[in-house]
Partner chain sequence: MDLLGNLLLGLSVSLSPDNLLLCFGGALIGTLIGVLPGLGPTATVAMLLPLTFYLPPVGALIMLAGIFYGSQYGGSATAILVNLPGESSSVVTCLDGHAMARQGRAGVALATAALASLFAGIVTTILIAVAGPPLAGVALAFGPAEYVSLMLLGLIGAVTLAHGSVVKAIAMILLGLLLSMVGTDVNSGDTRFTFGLPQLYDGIDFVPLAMGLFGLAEIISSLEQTGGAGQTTARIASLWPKREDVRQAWPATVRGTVMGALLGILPGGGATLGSFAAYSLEKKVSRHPERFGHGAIEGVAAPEAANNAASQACFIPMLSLGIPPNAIMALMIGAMTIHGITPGPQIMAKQPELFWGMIASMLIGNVILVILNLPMIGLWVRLLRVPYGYLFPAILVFCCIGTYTLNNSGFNVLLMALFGVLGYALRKLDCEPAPLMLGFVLGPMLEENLGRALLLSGGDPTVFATRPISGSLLATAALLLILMVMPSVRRRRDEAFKDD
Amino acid sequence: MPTPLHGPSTAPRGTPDGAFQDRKASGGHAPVRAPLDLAAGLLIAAFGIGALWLGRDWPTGTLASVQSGFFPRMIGMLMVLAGALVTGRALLTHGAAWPSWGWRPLIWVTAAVLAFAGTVETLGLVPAVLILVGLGNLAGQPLRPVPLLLLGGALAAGCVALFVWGLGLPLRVWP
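Is it possible to get the structure of the chain by itself, in the form predicted on its own?
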């Protein structure tokens, strides 16, 4: 039976012949069937390993007398286990392909956060939030000026209400 050059395999999945035809149809190199799930699993496991490493010196105590390192260690181990499960599933099942990389949002959101961090103490909270909103607006489909000003004003007012009035943080509001 001739094999199709493109398209899904007609062989049953899970058989050696079906796996070979799937690889051949996808260009000859598809060891990972769900790359997004694989990345998510590795990231979750990395966070778990990081939590275990950070809490390695904290005392865990016993179940009867839990100490400060018990919950970070348990959460870290659960995250490593969950990451291993998601990674294993990504290697065995088909999933979403890796999306194309969006440089524009990455650049503009990073610039907005850095600009906020660099201006919040020198210019004050309100101008820093307005700069953050203005630069963040360039990351996606830009808003028109009036909705952008309303969004910036609402976020600046909310930040002042929450951080200055509500939490009492010693932030300068205006330049």
The other form holds:
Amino acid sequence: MPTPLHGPSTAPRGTPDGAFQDRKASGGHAPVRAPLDLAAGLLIAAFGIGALWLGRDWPTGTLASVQSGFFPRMIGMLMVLAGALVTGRALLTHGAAWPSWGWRPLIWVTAAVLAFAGTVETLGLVPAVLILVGLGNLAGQPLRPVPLLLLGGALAAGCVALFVWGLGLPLRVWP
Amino acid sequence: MDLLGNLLLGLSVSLSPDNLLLCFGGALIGTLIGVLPGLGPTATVAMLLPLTFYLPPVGALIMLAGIFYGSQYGGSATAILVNLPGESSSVVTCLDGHAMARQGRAGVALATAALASLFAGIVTTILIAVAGPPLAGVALAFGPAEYVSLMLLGLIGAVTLAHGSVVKAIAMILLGLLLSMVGTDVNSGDTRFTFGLPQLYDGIDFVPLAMGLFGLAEIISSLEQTGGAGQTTARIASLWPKREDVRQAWPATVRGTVMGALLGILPGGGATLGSFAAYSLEKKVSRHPERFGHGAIEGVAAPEAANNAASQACFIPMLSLGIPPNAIMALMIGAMTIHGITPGPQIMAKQPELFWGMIASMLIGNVILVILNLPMIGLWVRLLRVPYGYLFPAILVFCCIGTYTLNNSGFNVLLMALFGVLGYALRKLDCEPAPLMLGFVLGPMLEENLGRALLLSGGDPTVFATRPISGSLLATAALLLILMVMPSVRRRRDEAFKDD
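Cool, the form predicted on its own is there; where's the form predicted in complex with the partner chain?
Let us now look at the entire complex, which starts with that chain.
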């Protein structure tokens, strides 16, 4: 980052993604010296706090006979510590800028996989594969309808051949 | 000689027609997937794990090992042909390998990579056969306290020798340990972190975690970078190195092999460190260091030998101590557990045909890889030209079905999607998912041995420091951590991972 950073910025701390991007592009300064590390530190600490909170009632036992709550609490505390270290360093030193996120592949790949998870048991393998390929296709540069249909058909047929006929797995094929 | 007898036993296992076919199939499929840009060995092994569920244990491990070195080799092909490293250990291969490809010597670079890997693979396999049994003998004397310290040393070693922030890497290990606790606690029967979901009572399955963190997250990252277009690949004229090339490449191969094997045994060492170190060593010993980066054949031979040597040397701690030094070995341990095999010192005594069969199959696999790859380079080139838009839906389908058929549960696919998002977010936040995998695999073992060591000592936590072996392991771990915090060492470590 070229410009020196100082004190608490008066700039609004808006949405993390777009705001940092714009500021970086216009050459202005970001409100945090290492936004990426700050987010990482907070995420790590959040996992630790979550673990401690979920395990708040579990018995820890004594050192001579540790119970089920001992290890989770130990790891949870270490995570909070690690998160605090990363966060603290992010506030004191310069670090990497906020990255750009590939929202499109992230959303569509996840949606496609979730759709498969939801449909494979109820609708069967062939429809689930077709839905997976159809939604997944939106994650990159979409294929034209004809190649897309051919690809989906080939994959569905290949899966049935390999997993149902070849390996003999008890899978539902059609709705 | 005992070693010879053992190797013969291993050869008789791995040369059986079934196992030979599995070894061949593993190397072929591994290369096929490994060639695809953006899918490194870890993702490849994670994705292909379900293929091996229906095999007998020995065959499954032979096939997985084949997949592993096949994908390692496939990654080098991508690095040379399109200048895209499949994973961090082939980053340095890009430098001179792709420079050679631009000079029309892609075939020579690929052949050099294959032959250097073959040499390194054979040498390291023999090293595993020699070093494994004594190490396992030492490990048999280990009590719970020693195991805890050894695991800590392994985990600390893994984070200090990897690149990136040490604290973040430790945090990722801790996250892996947390995830490993999900489910029913074996000692008390209490359920932990299950959110009341009965599907989580048996814990998180290893496959959706690995596929999500590595497979899905890598697909998303590749799509973000390429948008789904195909790659333009370098042309291949001649495959065979000239006499001058061989003269330059072979000493580099030997140096790379030694470097890689040494660094591979260290916890956390692995292929990346090996290839980077070998490359900088070559640059130092060369009389013409200015040639590097402009197509020096030593710059391909040394790192390729080193990453193959290192990735096979990783099997030593995995097989003899049951401690995975990196994420891929963690995957292998996961696969063994699925087949009901507990990795560790007992394997060699109780299941010699498994241990030696796997080792002998590495010898054979390395040979198969060269025979397979040199004539098929043209095919890999064509595969690289297939637009990613056609490839990634196929990979997605494979990931989904593989996870689903684990126990016919859509819940595992859902988990995989969640871990895909987590893996992508962690990558964006500069947190490597590999230490997470290590923590996840070692978690149950660590918790169990920690509890047992404390029980045996009557609740005295100093037991870890006062028992001699345990104490020296811990001291080594502490030393590593202290070294890492020292600024001068840190700077040198950062330099070692710079790619020029």
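Not measured: the values here are computed from a predicted model. Positions refer to the first chain, counted from 1.
Both Leu162 and Ala139 are assigned to a single rigid part for the movement between the two forms, based on which superposition fits each C-alpha better. Comparing the two forms between the two forms, the rotation angle of the smaller rigid part against the larger comes to 40°.
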